[in-house]
Every structure is written in structure tokens, then in C-alpha cells.
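In C-alpha cells, the next block holds one chain alone, the form predicted on its own.
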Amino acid sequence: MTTTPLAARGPRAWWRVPQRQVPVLATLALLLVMYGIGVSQYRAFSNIQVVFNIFIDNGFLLVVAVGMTFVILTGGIDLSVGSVVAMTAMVSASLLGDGVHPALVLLIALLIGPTLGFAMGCVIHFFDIQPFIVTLAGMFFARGMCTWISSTSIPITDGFWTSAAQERIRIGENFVTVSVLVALAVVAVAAYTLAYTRLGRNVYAIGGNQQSALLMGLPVGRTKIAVYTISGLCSAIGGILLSFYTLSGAPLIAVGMELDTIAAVVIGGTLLTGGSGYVFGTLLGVLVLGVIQTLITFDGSLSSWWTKIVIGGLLFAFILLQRLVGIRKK
């Protein structure tokens, strides 16, 4: 057997990266550039607490985006996540207001999302209906339940809830909240699941080519139901974290969150057609959205709508990047 000398492989061989990692690296580069711009324009931007605040303000979005990553990796979509977040927060606030023990409230809240997600996954699989239609129905159902529970905001005054919301975990002179630790734990578990478990391999296989996955004998139906259940669970956790963040439940809270979530996942490098993407990329995508919001806040002269405008431009750019990478791969 002969080997090719390292020098003969060409001067560019050492830095080549797999094409599926190009969008994630582009997101990382964008994040670093945006942070560099912030540091150069605003002296306070270099404070590490600013970075921690991005995690604090977007912890619930990060958790929901992790669940959405599982769904999009299979080539599906879940439009119900924002409404499930709101319904979880509303149920929690209502039950706490009625004097139900916080432990029981947590249990009930955590069951809401995966139950609805499981039901939607079953309908998608057994009746072969497009995920867009099924999850759209789930979105209307969950949002309607929010209004049925209460047409006005419900404040949360429970001692456990308020203490958990106001708890500060000190890191030197700076701090993070409980929500940040929960969000990072969800990211770690999801990353391990996708990288090292059979479920993760099945998710990528189905997103790559569902017919091939069927021919290989993979449990396509069971896996698709599982990812929508996981998305529902992440939405329920996100709803609890949002109730910590706002200490209330409101029927119109988290309107449009499903779009922010999809944007974060796509900007993070996950292909909308499925089969390629990383939880780490989703984390970077959420941070990009957070840095955009922070830059606009520091500027002070720009409307909050500029956040949507910039996100729209980035989303368009990353979809084009994914398309170009796909063409090169062919």
C-alpha cells in the first residue's frame, strides 16, 4: 500500500472543512464580526455581563429553538411552538393563582407540550398530512386555550416561582439566572442525543432521504412522532422559563416566536430540507439574534422593528448560502 506525502496533497488540504459545516462557520464568523462592531462602537459592550444578559434574555428562545432543530432536521416544521409556550405560561400562572403547589404546577406544565406534540406527530405520521397544516392547527388550538383560560394577563406571586426567577448565580462579579443553566443543560442533552444516540442517527437519516431510511428498516414513523414530542417538551420548558422571565402569563405573549425560532435555527446552519445541522449552530443563531437586539438597544435611535429587518436580511442570506452549498455538493 502506498501513501501520498503530505506535501503532495496540495497547500489547501489542511484547512478544508466539510460543506455541511460551512453554514455553521459562517454563523460563527458573523457573530464574531457583530460582537467586534459592538465593542468598537460602545465601550460598555465589552463587559462580560452584556454577553450573560443575551443568554438571560433569550434562554427560553434557545430551548424552543433546540426542539425546532430536531423537527427541521427531519424535514418538518412546527408552527405551534409559540402558542404552546404561551399556553404553558398561562396554565402555570392560572394554577399558581389558584393555590396549586408549585411542584404539581411544574409537572402539569411539563406535560402540556409533549402531549400536544405527540398528538400532532401521530396525526402527521398515521394520516400522512403535511406538518405545516397539522402544526398550524395546533398553533390555533393552543392560542385559543390561552384566551379561554383568561383574556387578560395573570400575574405570578408564588414564593417559589418568584425566588427561582430572581435567583442570581454569581460568576465572579457577574451573574446568570436559573433559566440560563436550564437552557444550557437542554442544549447539552440535545447535542449528545443527536451525536451519539440511535434516535439522533435516525433523525439525520430521515431528513437526508426518508425513502432510503424506510428501505433500511429505520423506524421512520416512531422517530417523526418522537421529534414533535421533543419539540413540544422544549416548548413547555420554554414556557416555564418565560414565566420566570416575566412572572406572568398573558394570552398574547410569544406571538411570532415560532418565526424567531425558525430564523434562529436556519441562521444557525440547519437546512430547511433536513438532514444537516447542529444544535451548536442553533445556539449561535440565537446569539446572533440576541446581539442584533443588543446593538439596537445600545444605539438608542433605532426602532425595535430594525431587529426584524436585519433578521429578515440575514435569513435571506443564509438560505442563499445553504442553496449555494447544496449546488456545490451536487
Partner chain sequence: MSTARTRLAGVTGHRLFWPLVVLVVLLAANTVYRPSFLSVELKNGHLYGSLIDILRLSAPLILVALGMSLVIATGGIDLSVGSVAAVCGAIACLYISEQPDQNSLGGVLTAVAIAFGIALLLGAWNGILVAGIGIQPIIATLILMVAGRGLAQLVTSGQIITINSEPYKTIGVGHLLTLPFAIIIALAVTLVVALLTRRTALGMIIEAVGGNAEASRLAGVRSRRITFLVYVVSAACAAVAGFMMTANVSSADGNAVGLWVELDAILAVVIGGTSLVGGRFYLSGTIVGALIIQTLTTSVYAMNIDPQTALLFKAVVVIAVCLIQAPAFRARFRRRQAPGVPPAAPVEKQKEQVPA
Given for the second form:
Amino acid sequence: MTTTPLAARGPRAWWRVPQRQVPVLATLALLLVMYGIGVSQYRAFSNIQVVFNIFIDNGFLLVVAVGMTFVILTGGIDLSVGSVVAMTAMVSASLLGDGVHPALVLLIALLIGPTLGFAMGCVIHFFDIQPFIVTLAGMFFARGMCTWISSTSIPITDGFWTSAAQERIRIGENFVTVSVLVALAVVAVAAYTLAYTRLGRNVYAIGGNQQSALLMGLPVGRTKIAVYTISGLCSAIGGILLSFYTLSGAPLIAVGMELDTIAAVVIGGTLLTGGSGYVFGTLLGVLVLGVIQTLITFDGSLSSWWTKIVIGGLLFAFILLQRLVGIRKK
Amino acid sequence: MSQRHPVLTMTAISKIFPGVRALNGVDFRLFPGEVHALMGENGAGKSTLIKVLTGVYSTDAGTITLDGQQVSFAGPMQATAAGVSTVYQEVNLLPNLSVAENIFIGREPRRLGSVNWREMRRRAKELLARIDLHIDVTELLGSYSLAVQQMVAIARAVDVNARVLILDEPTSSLDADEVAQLMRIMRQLRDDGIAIVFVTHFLDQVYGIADRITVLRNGRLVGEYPTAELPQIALVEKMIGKELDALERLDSETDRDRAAIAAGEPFVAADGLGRTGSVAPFSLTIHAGEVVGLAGLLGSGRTEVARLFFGADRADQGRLAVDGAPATIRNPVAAIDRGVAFCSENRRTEGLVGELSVRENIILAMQAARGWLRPVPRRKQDELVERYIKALSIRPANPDMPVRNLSGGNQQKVLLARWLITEPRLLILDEPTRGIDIGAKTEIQRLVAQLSDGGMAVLFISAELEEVLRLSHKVVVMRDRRLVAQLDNDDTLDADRVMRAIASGAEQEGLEKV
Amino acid sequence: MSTARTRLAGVTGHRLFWPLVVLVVLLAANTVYRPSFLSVELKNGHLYGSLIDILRLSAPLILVALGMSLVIATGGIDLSVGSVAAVCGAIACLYISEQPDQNSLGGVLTAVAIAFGIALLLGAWNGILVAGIGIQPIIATLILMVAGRGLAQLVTSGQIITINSEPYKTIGVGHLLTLPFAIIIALAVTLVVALLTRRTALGMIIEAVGGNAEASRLAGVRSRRITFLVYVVSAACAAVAGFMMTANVSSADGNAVGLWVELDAILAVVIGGTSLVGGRFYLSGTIVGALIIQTLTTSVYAMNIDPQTALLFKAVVVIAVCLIQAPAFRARFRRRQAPGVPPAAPVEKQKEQVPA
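Given the form predicted on its own, corresponding form predicted in complex with its partner chain:
Let's see the whole complex now, leading with the same chain.
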């Protein structure tokens, strides 16, 4: 049977990049270019440990951004992540200070985030209030809890925590920390979930068109609640990683982190309107942010605020790119 | 065929919405292995019937049996599960996922709990090959044409084990090749024993494929006919019907001297005006004081013509002249500047701002034309609004009531008032009398006559032929997105002739062919 | 009797009813806690008292929220106001700090004018992204929200610019006609915005665009221009708020000025009864909303609770107000009250699974 004239519009040349991967590839290219600039400008940059340090310094951000990816893929947004990270760290530090067993602390800390996420998801789904407002309330709530627990920073001296923080896992000449392994594990699990489970595919479906997803018989409500719960869980894990990193819980830590995560997700090629994007893209997005910071640190003459300006510029560029890709589709 | 048992029977279905009896004791039968066209004009009750069937609405009376068992679905999902699937005009799939996934999402083949992509692709390919569609199933659905998307939707429905397939205006935005392809698939499915309900406005397609036709009008069943026994002209007659209401004749209207009106320079003249994919190029002139009636079935391109005159859509072919001088109308602002006004048929989505008051809705167009810096003085507002509330007898006569709380007829009058206070030279009315009560209808008709007597040009769109004939000096007939006839409304023109033009396009007997 | 009831229903049904109740309850709670709360006294020709403080401190929020009301009325949102406030405050302070005489009125006016001009440019940037390119407002303004913070720090070189300028300080803490100058500015801007929207047709046209964009277009409204305009107005309001915040402390910290003010402003607008979907907007409601937020913060201070903990209360208020306004929540609530309405076909529920 010959191809019908209708089908003739579908096939593509072998060299054409699938459209949905254009943004991710753009991010990858950007990352490589920036890394290349770093290596060509600064001799120390070529040391592999620089790359590992980016992972070490941004492990918690990566985990939180993965959770945010789920939410954004459904077309929602979660403003509470930064506060939940801080709250998790605070609760851990405070409980450890009271002498609670670290295993129990870990369990409690890991439960708080998902519980709050679940509650927010329920309000969003059942009462049909914008995610923006609901998670804003969640953000206020979690941040308020932080200072309610303590208005000052609580140091962590627990043995398990300190060893987790200081443990260096050697890879050849270089090393990474436990946090990096945890973060990479989260990325792997999330990537698998999104690509190979019904939950993951439903996340994409809702982001594509919630009404259609409903008509196709997909569990829209359950999935929406699930993504906010997942985001809460990721924030909780991120909070624990942060407490490993800083060995303390501080009420004002991770302020504004929600912006960094949203930026990382968007730069990673995920559409803010939902339905398109990859966890791998988010990983690249976080790395881009990390490399920018590292470059600015290496330069020495550039100040830290350039990070924000560059991130803003990149956001603009990627949103514009998304629009162009979107327009070409039509 | 009728010896067999119907797969689906709907008996004495009634559905009442506040103030409207949308369905009134309608019967509908569907046999396996047939294509059954469901026909009717706007407000006839087609979509209500389908929504009742698929469980979007509950019935107020009547029963539905599927395979001899009485059913009542709580929603489309349940209906799908029971084997009744619907494919809509605006494909309800997920453009951001691959073709394969769109067919299988929610019931993906799995291995050890994870989605088995390879198996999914294989089965998708197989399934599409059966309807002779050979496309890359890994490509995003959104990258294919609407026609392909519709076929994918059909493939999904069939694979979910549909025995009843409802195609709700699937061909409205397809070109001829695509329609042919879709028809072929429909035939194939019919031969496989699936019962297909086909909702469309295209008569050719109905006669090309349907085995039987059920016609609805005003929420009632007109009848069920084998296609072969129902000539096109009879079908159109049954769909449009004769105006039964004994409305008074507006004789003053038709008496006027048409020659005098048409003698002068036309107010607007379209020359080969058209828009790809929307309406084929057409030429049409409208004179001051002239009422041009636009007849044709729903979806025939009536509204599209109006939108081009108003700049709501941009024409991509042809020329337009206003007062004899070439004019480009790129947007509504430009049209309004030249004295064109447009009352859309979708009052709620394209006409009124529901949240705003009657007063604000009436003032809106005038205010927009003046710019926000020069507000219409309150006293003038009061005067205008009061005057038009009285003149059009808008009820309740409260200018500060949110317009969404008004009935359909009164909303229509508010929309009319909005344009009348701008004193337009050409008033385009798209189905101004649809879905409103008889009293308001007569008032609006009388108003149109008065306005044109006063020298306003009117483009009057209506599905009701009686109404068009009563008001117009000239009747323009649309069919399948092209202008097929322009008929002078002299004493010889009657509903039959117009219907014939609608049914079969431009014909002999001295009709001006376009 | 029935008229009394309908009148009562009319009062409780008024959109300002619940916000005002909340405000009164907050004020009452403060008075119970500290009876002197309501007293206002005149010292050296200036009015002092907790109520005056609340008014003064809420001035920047009122300004930002006014602009935000207009943006939200068109169906948009402006996340960048905090950053715009920071940039403008920083620019004004930087310019003043470079003057030989920081107390010269001319220098201060020039500084304010320059910063205000920059704010208009930033607003225009947002407006172009939303109205021109057609990017979703929440995303478009996110760009400036992130980059603006960096710009503010760039202006201040990451330092806190401290100035010693009496005229500039007046904007934040000065007095005029016994009232704090900030209150007068807020009043003046409120008046200007109210006149701008309600004395011209701008308000109605904004509501028409937000209520039904397509219908407005077909009525001849140039909705793009209107959308563009509201983002410029919003940025202008944010700039004035930025002057106030920096003048309050006579210094500009690019990192801290206007932090999270966008969230408070959105909150104030929503509490005031304007729907996030767009359409009708209520400037009076917005102001009540802003006052509620500031009263909440002030009370928490007064009761010696950590200010950050005030966020807990804020969270409760946000959720409560949004739930009261959410149609889905009301429907649920009403259903529970009126048992006459049967729940939708519970028997059929089991069959809902689609066979795989």
C-alpha cells in the first residue's frame, strides 16, 4: 500500500531533530559552550572536581527542581518548595537537638513535605483554586513554621548527619558527597517514573489538555494531587540534603529558592504551560545555573548579582525559543 | 437491515433546560453496520441528544437501551466503557504526546509494571494500518493535520471496543481529500459492523455515505428516513421547516422600491473577497437602505462572510470597497471607523461581557471608538441607555444589572443597542433571532425593517427562510463555504426556490450564478 | 421583617463585608490585647498612634496593590513589582548619594524623576512581552522578577547605599498637615488611579478586556494597548512604593527592598474581591486587603510574636479568603446545607473504570 497523501505530511528527514527535543538540546549546547568558555579562560576549570563541585553545591536544588518538573509538566506551579526545604531542615535540626534518634528524625522529616504537598494538591483539585495562590499559602505556612520552631539557626551535631555531610566518595582522584548520589538517584527514579509508568504519562496528558485527559478516562484528580505530593517529597529530600550541606537548620535559608528551581526547569526546556519537558532537561538546567555561578566565582571581578541578570536573560531567551518552536508547530 | 435488532434505541427522550425544552419526546434508533446521519439546524437538539446519550446530561424523560439493556451513563467515560465513543470536531486528544500514546494512554501495554513502548508502537502501527493510515506513530500528534488527528481519535475509539461511534461534525475543517479519506474509513468501520452516528452540515457527505437520516427540528423528531428515499430538497425543507408562527406580515418592507435602492453607489462592495480555509472568494454589494439576507445551512460560510466584512477575520484574497473607494479592513476597529457594526451569533462568547452591566455593555462600542480618555458623559449615557431600553423594551429595565442575568432575547437586544447607538451605516446581524422568544423576535424583525427604511444597510443572517424572505431585498445563498446564488426578492421568490438553491447550489432558471 | 432580612442579606452579601469583618476583628483583638491601641494623639503637630503607624506602613503595599489590581483585572499578573521597586529605590538612592548636596530638593526630584522613567521602561518591557509577543503574564513578569533583583544589586554594587537626604527621607517618614507624608502619597495615588479608571472610561474598558477579551475586540476595543498600559501603571506604582521603602530607612538594599511585596499585593487584591481570572476590580477592596495584611503584621509585632511567624497567620487568611470566594467550595458548603439536592448518581460510580 502506498502512503496516503495525508500521511505524507508526517514523515521527517533523518537529520531533523524531533521538535520536542529542541529546547533540551539548546540547553545542552548552552551548557557545553559555557563549560568550554570556562575551560578556555581558566586553567583550573578543566579539573573534573569543578564539575563534581557543581553537583555537590547544587544537589539539593536538583532534587527540588525534579519535583517542580512534575508540577510544571501538569501546567501547575509550586511556590512552596523553598519554604518546605527550610522547614524540613529546621525540623530535623530541632528534633536532633532534642536527642531524637536520627532514623526517626529522617522519617518525620521525609513525611512533612509530602503531607503538606498532598494537602495543597487536594485544595487545588477539590476546590478548584489556582495552584499559584494555594502554594503561596503553603509557602507562607512553611516559612512561618520555621520561625515558630526557632527564630535563630540551630546547629546539627548528630553523628549520622555529620558523617553523611563529610563522607567523601572517591572517584579516581576526585570525590563527591552522599548528597550527590542521592540527588542522582532521585533524578533516575523521576526519569523512570515519567517515562515508564502510567502516573508519569498521565502527568504529561494533563499538561497537554486537562479536558481531553478527563474525557479519555484518565485519573486527573488523583494525578494532580500526586504531583504536589511528589513535589513536597522532593522538597523534603532537598531539605535533608541542605541540612547535610550546612549542618544546621536556619529559618531564613532557601528564601527565593522557588525562583531558582522554576528558572532551572524552564531553562531545562520544560514548557511552563505544561505537557512537554524532561527530567534530563531539568538536570541540565540546574547545571547551567551551577556553571554560571562557578564562572562568576572563577572570574572574581564579576559580582554575584550577575547570576540573576544572566538567569533572567536566559529565561527570556528560552521562553522566546519555546514560543518560536510553538509557532512553527502551527 | 431493519429485521436486525438495533444496537441503540432512544425512546421519548426529553430534556428541559431552564426556560427551554431542548428535546421533546425524541426517538432515535441505530443499527449495527450503518451510518446514520443526524441532521438539524442550530437549536434543533442534535448536540443535546448526543450529550444525553453519552451521559453529559441526564434525561428528564425517556429511556436509552444499548443491546437491549436499559442504560443511563453518568458521563462520557462510562459511555466509552460501555462501547459508545464520541469523536468531536475539535479533537479531544493530547497534541503533546505521540500518536501511539494517544491511542493507548490509560491502557498502555505494560511489562513488569512499566510501560512497554515497543509493544505500544507495534500495536499502534498495526491498528492504524487497518484503517490504511501509515504514519510515524512516535511523532507528536500535534504535528499532524487535523484530519489525521481525527483518524487517530477514531482508531482509539474503535480499539477501546466501540460498537457505537459518534462523529460530531468531524469534517468541518477538512479539505476534500481528507474528507474522502475519512469517508473511506467510515465505510470500512461500517462494514466491520460498527454503528456510526454522523453529525454534519454537509449535504453531499450525507448523501455520499449515510444509510439513513434522522431529522430534528426545534427539539422534536421530524422523522427517520432511508437516504435513498429522501431527496435533498425534501431534507432541507424538513430541516428548515415552514414558519408556523402566524407572525404579522411586514408588508411595508417588501413594497419598497428595490430599483431605487440598488441604483446608487453601493455602500460596500466585495470583489473576490475570501479567506483560505474559511470561505471561498465571493463578490457582493450592499447598498444603503438595503437588507441583504444571507441564507444557507449552519456551517455553510454565512458567519465567515460576515466576519470578513467586519474585519473579525482578515481576508487574504480579493478587494473591498467602501463608498466606492478601496478599503482595507484589517480589524474590527477599522470596520467600526467606517460605520460597520456586527452582532455575533455567539452572544455570550463574542458579544457581551457578562460581568458588566447592561449600561456598560451598551456603551462599550461607542466608548471604544472614542478612546478611554474621552468617556461618554454620564448624562448622555443615561439618555442613550434609557432610550434604547425603552425602544427595544429590554427587561428588566435596569441599566445596572449584570447583563449575564438577562434572558437570551434581552441580551440580544442589549447587543443591538450597543451597535445602534454608534449609528452604523451597515449593520451585520448574525442569527439575531435565534433562541429568543416570539415576542422579541417580532420586535427585532420590525426594528430591522425600520432601520433600513431609515437608510441603514443591513446584512441579515438567519437559518429561518421565512424571516429572511420577509425582510430582505436580496437573498444571498451560501453552501459549503461558497456563495452559490444571489436572488432578487421579487414576487416570484419563495422559500422553495431558496431551498432548492441551498440544496443543490446555483441552478438554471435565471439565477445569477457566482 | 422580610425587608430587614433582605437588607441584612444585602449587607452580608456585599463584597466588602467579609474583608471588613476580618479587619474589624483584627483591630478589636489588638484593642483587647492593648487598650491604648486605638488612641491617636497629636504631638508637635503630628499625629501619632498605632492606627497611624498601620496606615503609614501599609502605604507602599497599597501603592503596589493598586497597580496590581489593574493588571489582575485584565486577567494578567505582575510578579515583577518587588524587583521594580528595588531597582527604582536603588537608582534614586544612588543618584542622591552622588550629589554634592544630598539635601538639595532639585537633586532629589531629579533622582526620583530618573528612577520613575526607568520604572516606565521596565513596565513597558513587561507590557511588550505580554501584549506584544503574547507571552503568558505569569511567565513574562517572572523574567523581570528574577533579573530585576540582579539589576538592583548591580545598581548598588551589592552594597547597601546609605544616604542622608532630608527631602528624600520625607517621602517615607515625613509629615504634612499632621499626617505622615507616606499616607498622603498613598491617598494621592489612590485618588489618581481611581480618577484615571473611574472618571475616564479606562476602568470599564479594562474590565471589559478582562471579562471577555474576544467580545471586547469585536466591540472595537484596542485591548493590546490597554494591556500594555496596565503593566506600565503597575510598574509606576511599584516605583513610588520603592521610593517609600528606601526613604523609610534612608538606604537601598537591592536584595531586600520590596521582597515578596508582589505576593502581598496579589493577596490584597484577591482579599479585596477582585478575581484572579480578571474582570471587575475593586480599588476599595484592594485597600482594605492591604490594610488587613499590614494590621496582621503589626499586631503580630505588637504581641511580641516573631514577625516571620506572622506568615502562619497570613497562610490561614489566604486560604480562608480564597475558600470563601471559591465557587467550588461554596457549592460544597451549600450542598451540605440543602439536603434537597441529591448527590450525582452514586449508584453508577463503580462502573467508572475503563477496561484496559
